[in-house]
Every structure is written in C-alpha cells, then in structure tokens.
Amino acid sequence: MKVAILGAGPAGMSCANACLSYGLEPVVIEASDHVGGTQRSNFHPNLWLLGHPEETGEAMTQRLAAHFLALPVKLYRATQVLAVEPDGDGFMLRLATPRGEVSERVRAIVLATGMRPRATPELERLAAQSPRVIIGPLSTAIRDAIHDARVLILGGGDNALDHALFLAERGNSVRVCTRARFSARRPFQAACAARPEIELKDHCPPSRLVIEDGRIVAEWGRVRVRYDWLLVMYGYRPNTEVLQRFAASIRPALTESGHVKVDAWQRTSVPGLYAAGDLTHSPQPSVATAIAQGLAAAKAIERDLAD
C-alpha cells in the first residue's frame, strides 16, 4: 500500500524507513533538489541527538541522508504539489515534475514539511534586497563571511543569543534587540552579558531599517546606527502552504499557533492524514523529536491500514 510523504526532512526519512519495516511503499516528494531538510546547513553542534556530541547538523544531515538513500523508496525532488483530491478509501495526488507532470494514488498521506525562519513583510523584503540581511540561523554567510563587523540581532530566543556568542569569538560588534523579554535560556544571556561585544537591548524594536550604500541602517527614533549585518532570529513558523492545494474536504485542523493538530499516534483530524515534525506543536522541537514521529506515525498507519 503506497503512503506519500511530503518533505525529505528527519520526520519524512525516518517515516520512509520505517514504512518498509512496515510492508508499506512509501513515496517521498521533496520541495527542494536536496534532501535533509532545513538540518542540511546548520553548522552548529547539533545538541538533542544522543550519541554524537559535537556533530554538526550538516554533517548529520549527511549521515541520514545517505541511509536514506540507500533505501528503495520511490523519489521525488524539486516536485510540488499541485492538487490533493479524495480518492475512494485514499488520497490522489497532483505533482509538478522536472520531467512534468504525474499523478500518485496513495492510501495515506504524511505531512513531514517542517518549519521555516519567521520574519515581517518588512525584513523579508530588505532580505530580498541585500544579502546582508540574513533571516533565520541556518546560513553559512554567518560561518563563513561575518568577521570584524557590526552585527544587530532581532530576537531574544536561544538561536539569537548563541549566534551573538558565535560572532563575537570572531571579532565582532553584535547588539542583540528584542521586541519584548529575552526568552533564552539563562546560561545564554549570562555569557553574552559577560562578553563586552555583546550589547542586550530588551523591549527595543528598531522603528525603521533601510539600506544605505549597502549597510543596514537602523533608527530608533532619531537615532540611526549603521550595521554591517542584520539577523533575523525570531524563530520558526509551521510550513503548511502545502494545504492550500489540499481540496477543503481534507485540510486538517490547525492550533491556533498554525501548528497542524495531530494525536499521539501523529494522526490528524482528517481520516488516512498524518503528520510529523516540526510543523507539529512539540514540547521540544528537533531532530531527536522529528524523527520519533516519524517513525510513530509510520507505526499508525500500518495499524489503521490493518483495522
């Protein structure tokens, strides 16, 4: 019985494995020309994986990704969907192609699409126009190119304050601002207070940005300070753009978060509809978690196939 699974991710892989351990076919469309997810360039430690401290998450990234694709799993990449119908006691997809398009029947279907960086209309257009502008931590300009330069953060989470601690082992300026209370976790804003590069502003939202001769230029009423960088770290939002292909009848129900609503068997409210991962509403977003559901929501669907 063929299971499609929307998103190569941790949550999409580990639910492809463990459908063959299940007797079932599972069909993986990925967005994108890669698999791995949003993990694939994080070359931060990844903290939440037993067994491989100090692994990056690129690097273990590449690690699932090549069990992965050693396995006989049917693949597409650089595919969307472009309708989901009701089809009897099944779904029938829609697909886009590179090669055109097909169509795929299938007894169940698994949403494993993640989460992608949050920003405003407003800095995903600076971002559009300046590459100095950077929204969300997985990117290897931060590695790679930020050095000796003034650096603003927005955002007060554990992802903002650890990129400050980064940057300023680099010979960086970084001032970190938020919209309201710093959220990370204590020992993150303890060694960024002790770090004289590092500037914490709570409740200081810039009231405008703009680019002037390729720098940020941030005001805070009158006061206008030049940075060479702007990062944007104001987390994650659920990647559920897919349901809008979805015909009405089986778009599953939504936290008021825009998380997809699953069970503990990551079961949907829509019969046959399953979904793991990040764009899930989890206690503890990451890989560990991702891939667990993954592999629960493999494990309902052998059983609701079998009832």
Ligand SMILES: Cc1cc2nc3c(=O)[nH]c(=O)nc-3n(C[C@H](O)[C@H](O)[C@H](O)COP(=O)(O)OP(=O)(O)OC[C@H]3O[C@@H](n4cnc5c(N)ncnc54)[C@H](O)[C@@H]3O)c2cc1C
Given for the second form:
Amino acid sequence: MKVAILGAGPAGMSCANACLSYGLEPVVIEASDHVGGTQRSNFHPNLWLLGHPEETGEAMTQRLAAHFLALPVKLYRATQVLAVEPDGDGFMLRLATPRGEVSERVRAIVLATGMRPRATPELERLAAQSPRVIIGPLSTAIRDAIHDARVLILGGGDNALDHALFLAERGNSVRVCTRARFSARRPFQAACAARPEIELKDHCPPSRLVIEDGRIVAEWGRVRVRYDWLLVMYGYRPNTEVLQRFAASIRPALTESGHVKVDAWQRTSVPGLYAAGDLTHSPQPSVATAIAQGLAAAKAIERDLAD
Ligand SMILES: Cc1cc2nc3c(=O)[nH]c(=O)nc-3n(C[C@H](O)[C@H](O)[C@H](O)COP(=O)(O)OP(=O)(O)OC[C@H]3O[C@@H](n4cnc5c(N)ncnc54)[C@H](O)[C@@H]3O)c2cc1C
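Follow the form predicted on its own with the form predicted together with this ligand, if you could.
Shown next: the complete complex, the earlier chain at its head.
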C-alpha cells in the first residue's frame, strides 16, 4: 500500500522509516533539493535530544538523513505538489519533478511540511532583493558572514535576543526593535541589557525599510539609520500552503493557530490523510516530537487501512 509523505524533515523521514517496518510503501515528496528539514542549518547544539549532548542540529540532521537515504524509499526531491484529488479509496497526486510531471496514486497521505519563518510581505520583498536581509533564525550566514557589523534585529522573542547575544560576542553592534514589549525569557533580556553592544528598543517598529547601495536603511520618522544586516525574528507559522493544491473536499480542518488538527493517532479530519511534526499543534515542537509523530502516523495507517 503506497503512502505519500509530504516533507522530508524529521517527521517525514521517521514516518517513511516506520512505514517500511509496517509493510507499507512510502513515497516521499520534498520541495527542496535536500532532506533533513529545519535543523539542517542549525549550528547550535540540540539540547532536547537525549543521547547526543554536544551534537549540533546540523550534525544531527546529517545523521538522520544518512539513515533515511539508505532506506529503500522512493524520494522525489525539488518537487512541487501541483494537485491532489480524491481517487476511489485513495488519492491521486500530480507532481512537478525536475524531470517533468508525474502522477502517484496512493492510499494515504502524511502531511509533514513543518513550519516556516513568519514575515510581512514587505520584508519578504526586501529579502528577495538582498542576501543581507535574513528571515528566520537558522541561517549559516548568521554564523559565518556577520562580523564587526551593524545589525538590526526585528522581533522581541527568544530567537531575537539569543541572536543578539550571539552577534554581540562576534564584534557586532546590534539594535533589537520590537513592535510591542519584549516577550523573550527574562534571563535573555537581562543578559542583553548587560551588554553595551546591544540596544533593546520596545514599541519601536521602523516606519520604513529600504535597500540603498547594498545596505539596509531603517527609518523612524525622519531619523534614518544604515545597517549592514537585517534579521527578522517574527517566529514561525505552520507551512500549510500545499493544502491549497488539495481538492476542497479533502482539505483537513485547521486549529485557530492554523496548524493541522489531528487526534492522538495523527489522523486529520479527512479519512486517509494524516499529519505529523511541526505542522500540527504540539505543546513542545521538537525533533523528538516530530520523529514520534511520524512513527505514530505510520502505525495509524497500518491499523486504519491495511487489509
Ligand atoms: C530556531 C529553532 C531552533 C530549534 N531548536 C531545536 C532544538 O534544539 N532541538 C529540537 O529538538 N528541536 C528544535 N527546533 C524544532 C525542530 O526544528 C522542529 O520541531 C522539527 O524540525 C520539526 O520537524 P518536521 O519534520 O515537522 O518539520 P521540518 O524540519 O520543518 O521539515 C519540513 C520539511 O518539509 C519540506 N516541505 C515544506 N513544504 C513542502 C511542500 N509543499 N512539499 C514538500 N515538502 C515540503 C521542507 O522543505 C522540509 O524539508 C528548533 C526550531 C527552531 C525554529
């Protein structure tokens, strides 16, 4: 029985591995040209995964990906889902692969497309214009390219302040601006306040941002300040865009926060459609959670649908 898995992050890779052990035939569809998901560029140690205390997200991803890529799993990389239609007791997927369009008929689908960094359309446009505008925290450019520079960080949560501290230690001067109050953990706020290289400004969104001569100019009314880098740390949102390609009759219910609603077995509101990982609402999204949910989805499919 074929199972399409959308996304090759920890949830999708784990689901594919578990499908094999339940006698199911996983077909993994990954939008990017690599597998591994969000942690692929995380240069910080993963503090939440028991057993590998010093391992970075990057190294952990390589380890998980090496295992996944050695499995006898059909993998489409750099592939977009064009359409998903109901088809008898299953689904028909139309895919745009680098080699052209293909169709896959499957009995079940597991959504495992994770989350994506949040930004406004204006910030997305700026990021498209300049590599010096970085949306979201997990970028190797932050580790490798930003030294002795003026950096503006937009956002007031843990990621914003964690990155301010990281960059201050590398000779950068950092201004962190948030629209309202800082919501980051108090120890982060205290550590930032103690560093002269970091300026924390609440209720202070720039009125305008433009790129001039390859640098970012932020305006606060008539005050204009030039920055070498702009980091946008507005948190994350569930990556549900692919559902727009699903026929209306098979679009799953979402929670108020826009996550895919699932039961304890990772079943969505649509029979035959499952979801795992950060796309679903979880009290503590993590690699371990995603791996466990991918496993549970495979078990549910075997239990619900196998003859
Ligand atoms: C800043 C930050 C730090 C974190 N630190 C830790 C940590 O230290 N320890 C920890 O355990 N967790 C950490 N996490 C959480 C962890 O990264 C996630 O919980 C985990 O990656 C979720 O796995 P996932 O498979 O659900 O999604 P992801 O890892 O996001 O993978 C989703 C995959 O789906 C693909 N995809 C997206 N859209 C489509 C589409 N339309 N079609 C096909 N494929 C698609 C993506 O390219 C990606 O490969 C952190 C998260 C962030 C943001």
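Take the two forms, find the largest set of C-alpha atoms that superpose within 1.5 Å, and that set is the rigid core. Here the structure is a predicted model, which means the values were calculated and not measured. Positions refer to the first chain, counted from 1.
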(request) Superpose the two forms on their rigid core, then report whether the C-alpha of A194 is displaced by 2 angstroms or more between the two forms. (result) yes
(request) Please check if A83 moves between the two forms, taking a CA shift of 2 Å or more relative to the superposed core as movement. (result) no
